[in-house]
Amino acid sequence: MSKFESSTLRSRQLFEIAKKYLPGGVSYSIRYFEPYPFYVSKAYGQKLIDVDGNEYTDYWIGHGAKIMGHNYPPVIEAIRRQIELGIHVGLPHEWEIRLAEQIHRMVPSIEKVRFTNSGTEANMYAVRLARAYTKRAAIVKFEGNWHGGYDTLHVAVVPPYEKVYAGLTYGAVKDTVILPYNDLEAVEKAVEKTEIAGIIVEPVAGAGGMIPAEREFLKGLREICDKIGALLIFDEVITGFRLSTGGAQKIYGVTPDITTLGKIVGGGEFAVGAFGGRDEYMELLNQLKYRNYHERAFQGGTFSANMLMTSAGYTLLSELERRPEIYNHINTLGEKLRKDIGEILERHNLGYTTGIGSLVGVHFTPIKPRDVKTAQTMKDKEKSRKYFQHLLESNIIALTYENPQFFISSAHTINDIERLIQVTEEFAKNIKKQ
């Protein structure tokens, strides 16, 4: 029995019960890892406490939503105040205006914004808006880019890229054009053959392993969209407000037509999504201008822009805008982690690191991946699993089991990073002996 198993007996019991009522015992498949997931009882800062009393350093960090760590006091205090006043009313309120104004100030390309309940919804409505504006059907998406569970975009997430996932139809994805990431020439050839409504891209391919887009690739996409009259959509659900106050588009210096957001927008505490762009596009959602239901691009949701989410989101984004030292801290830690772990992996001929800012991906591949296909098709899954489990045995949790990644929060310290580097060095030495 491993150290993890011997110290997590209650988690094992809970997982056995969970399997009776939840498919696979979890509410999201990526939350499962062997031999079973631990069950959290408390979270604070960069730490998690499980039901057996074990403490972990958390780099999963709420799927990346917790840029300030768990239970960030200003956000928690805003939530406490708002609970006394109202949580969800289903009518307009001042917080939604304040959050929308804050997003516009931080991301100037977003002149108007609508709120949704998830990143999946945000991408779904962004695609619909692009199609409504251009009156075209085809959408370009890239191999290994994850845009949520919306049918049109839930394709080519993992190899084989041409295969349709269970429950989807080929009809649902017939207008989706799948192209390799960071390959501008492939995009140029594709748009010659098909009328494109929009191109959606992750500036950093998150689920694909934290693979950054090359600046010239994003600039080229911008130029192509301008040339053919298509809309460029940046999926910044992960990178929005994490790489900078203005997200990836500020770092890369490339302005999309539509931006989708999530995670951090809700204060890191609530289910949330958002999409926004120039007035010219967003006005298609305006019920005052388009009173005919069939002429208007639809967006809605019972819990969208609720008072609790928007008050928490406004509080956190205001903090991020006010405190630039936050980005200095998390980006410095991210750079050290990428550099030092990368050097360890390369020295032992095990793999490479990728990422940008506070995002770090670990790849057990023979070459450093610049596209997601390389990361996904050439990786040693067994080494990835063993690395994840070695971290777990050392009370460190990464995201995910077969695709180790690290999200760094402002709560993480240099000691946390040095400990993670040390544990990785131990793993590298041990795996080479096997």
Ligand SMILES: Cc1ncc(COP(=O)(O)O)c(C=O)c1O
Second form
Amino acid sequence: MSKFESSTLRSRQLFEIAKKYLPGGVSYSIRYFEPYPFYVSKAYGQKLIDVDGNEYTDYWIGHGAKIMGHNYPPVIEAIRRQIELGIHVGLPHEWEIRLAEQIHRMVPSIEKVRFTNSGTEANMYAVRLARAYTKRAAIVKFEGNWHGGYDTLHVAVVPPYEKVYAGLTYGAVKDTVILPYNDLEAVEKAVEKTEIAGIIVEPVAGAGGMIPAEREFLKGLREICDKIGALLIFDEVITGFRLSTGGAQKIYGVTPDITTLGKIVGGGEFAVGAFGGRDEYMELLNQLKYRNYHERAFQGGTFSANMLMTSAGYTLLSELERRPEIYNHINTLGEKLRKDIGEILERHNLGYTTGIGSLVGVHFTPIKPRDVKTAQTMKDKEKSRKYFQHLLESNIIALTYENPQFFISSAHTINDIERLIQVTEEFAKNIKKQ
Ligand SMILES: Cc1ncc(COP(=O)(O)O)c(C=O)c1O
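Beyond the form predicted alone, can we have the form predicted in complex with this ligand?
Let us now look at the entire complex, which starts with that chain.
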């Protein structure tokens, strides 16, 4: 019995019960890992405590939403205050305006915004908007980019990319043009053949292994979209407010037409998404202008822009705007982790690290991946799982089981990072002996 198994007896019991009522015992398949997930009873800062009382250093950090770590006091305080006043009313309130204004100040390309309940929904509406504006159907989507579970975009997530996932119809995916990431030539060729409504891209492919787009690639996409009259959509659900106050677009110096957001935008504590961009496009949602239902690009949702989420989101974003030292801290730790783990993996001929800022990907691949396809098709899955489990045995949780990555929050310390590096060195030495 492993150390993890002998110290997580209650979690094991809970997983057995969970399997009876939740498919695979979980509420999102990526939350499963072998032998069974631990069950969280408490979270604070960069730490999690499980139901057996074990403590973990958390790099999963709410799927990357908790840029300030768990239970960040100003956000928790804002939530407490708002609970007393109203959580969800379904009518307009001041917080939604404040949050929209705050987003515009931090990400100027978002002149107007609408809030949704997930990143998936934000991308769904962004695609609809691009189609409504251009009156075209085709959407370019890149191999291994993850935009959530919406049919049009839920293709080419994992290889083989041409295979359609269960439950999706040919009709739902026939207007999605799948192209390789970081390959501008492929895009140039594709747009000659098909009329494109929009190009959606993750500026850093997150779930695909924290692989940054090259600046020339994003710049090229901008130029192509301008040339063909298509809308460029940046999916900044991960990178938004994480790479900088202005997200990836500020770092890369490339401005999209539409930006989608999630995770951090709701204070890191709520189901949330948002999509926004230039007035000219967003006006297509304006019910004052388009009184006819059929002419409007629809967006809605019972819980969209609820008071609790918007007050928490506003509080967090204004903190991030006021405190640039937060970015210095998480980016410095990210840089160290990427460099030192990368050096260990390369020295032992095991693999490479990728990423940018506070996003770090670990790849057990024979070459350093510059696109998601390389990361996904060349990786040694067995080593990836063993690394994840070695970390787990050391009370460190990475995201995810077959694709170890780290999100760094402001609550993480240099000691956490040094320990993770040391545990990786142990792993590298042990795996060579096996
Ligand atoms: C880049 C990106 N886009 C979209 C999504 C989907 O967001 P949600 O899980 O809130 O639907 C995610 C989720 O992790 C994401 O990483």
